[in-house]
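Presented below, as structure tokens, is a lone chain in the form predicted alone.
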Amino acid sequence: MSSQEMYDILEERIDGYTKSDTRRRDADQRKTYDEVFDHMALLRIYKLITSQVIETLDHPISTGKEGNVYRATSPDGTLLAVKIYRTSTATFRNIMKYIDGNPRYRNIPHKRRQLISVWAKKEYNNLSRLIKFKVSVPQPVHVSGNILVMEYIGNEFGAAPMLKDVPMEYPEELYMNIIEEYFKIYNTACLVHADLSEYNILLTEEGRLVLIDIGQCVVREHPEAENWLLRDLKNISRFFVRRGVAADWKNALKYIKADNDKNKFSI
């Protein structure tokens, strides 16, 4: 197939994408654009296209300075989420420290194109790995290069909302769970998240937490892993008692280093 017969498919097949359309927009648009959309993130989203990994990438969830967070649909009408990393942003500079010191990767290349192929496989392993041990997180469905398909959480009127935006009927009850999901990301999937906070935990219409952006996680031999482990019970205590939740980072780590399973947490 030649290159026009691939740029004309994938015009059909991503919102908002044509050719001529990305000369008209505007600097900032124009640049953002292309960080995501480069020659090699184009034909990877032509491979999942070609492959049936997804039918069309449909509009933007989210979008950040690693990288942007599209909604796909399946060639079967399932919703999924494609988070594409940027190539050419220096927000990676600090990824080495969740890596050196991780006994799963060894020898990794310091390039920046092949490092954040190796960051979007790391969040692919970390999810299926919490996932096998029943944290809640996106289901993992693909990875190439830079880019990553999940589940997609949301419906069809739009993606879950994060914690930080989230009117809270019944605040205590949702710091009970989200320590209690770390107990299991600690002590059965032997990771630490290393970056949790209000606005990586979405809340669906039907009240299920889901931790995401996991790339971060680091397994519990990590030489910093304690030091995370504590920034992110503080981190999330914080947010809780700042809505009138009697939420304690101590009493956390307490029911977290205590790998007892047969009691529920409590405030």
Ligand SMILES: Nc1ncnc2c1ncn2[C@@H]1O[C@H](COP(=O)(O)OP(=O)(O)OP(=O)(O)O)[C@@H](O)[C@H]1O
Contents of the next structure:
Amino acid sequence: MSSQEMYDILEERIDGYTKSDTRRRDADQRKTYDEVFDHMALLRIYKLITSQVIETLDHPISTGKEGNVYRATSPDGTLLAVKIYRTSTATFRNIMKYIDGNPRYRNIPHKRRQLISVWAKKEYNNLSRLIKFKVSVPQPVHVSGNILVMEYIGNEFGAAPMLKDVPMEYPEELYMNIIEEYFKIYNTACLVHADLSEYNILLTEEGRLVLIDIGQCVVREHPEAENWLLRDLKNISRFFVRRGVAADWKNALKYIKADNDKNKFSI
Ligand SMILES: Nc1ncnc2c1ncn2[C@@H]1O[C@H](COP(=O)(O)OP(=O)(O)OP(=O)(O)O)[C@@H](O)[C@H]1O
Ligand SMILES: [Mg+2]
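To complete the pair, please output the form predicted together with the named molecule; the form predicted alone was given just before.
Next comes the full complex, and the chain you just saw is listed first.
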């Protein structure tokens, strides 16, 4: 396979991607594509296509600081989410603090690109662990270098909205469900989310809450785990207080720490 043939296939399968004719695209879009699809990323996407993990990379769902998330379609037509981490210095600095001090990641690589791959693998492993303990997160499908493929949360018309953007009829119920999810994260999967907020929880039209952005999750033994647990509960409680719920992070903490799954959490 010549590299020209590879690019031909990629042009066909990645929406909006053109290697040869960049003039047709506007400067912003070109920047995003060039930053995310460096040569390594293109090789990996090509591999995902030839190994039949995905058939097409359809369109961006989100372009964030640390990476972009795309909707993709598998050969059998299932929709998937593909998260491609940026391999930039800023991303590198930000993720170090979640890897340092984590007993599972003692031999961390020093090269930036390798570290981002460890980070993507970490998100994949965290998702697998949380799925095993029945926490509501996207099912992980595949990880390769800085690219993570997972279950797509949403429908054919679009990705499920973030909690911050949904009008809520029963906010109390949602708050209690999130604390119940956290109970499982902490007491059965033995992890701390460490970035829980209304931005990292999706709500499907069927009313299913899904926790996302699991890369920075740490084990309970991490020296900062207790601080991050508190920060998570404060963040989410503050959000629900603004939605009129009598949410008290201290009660949520007491419930989670009591580790008694016979009691349901209530406000
Ligand atoms: N599995 C998924 N299914 C559908 N949409 C998703 C999925 N994962 C992520 N998204 C969308 O992509 C956005 C960014 O994902 P995520 O929070 O995991 O990345 P991030 O690195 O935090 O990016 P950002 O810097 O934008 O916060 C989410 O807010 C959500 O809208
Ligand atoms: Mg996020």
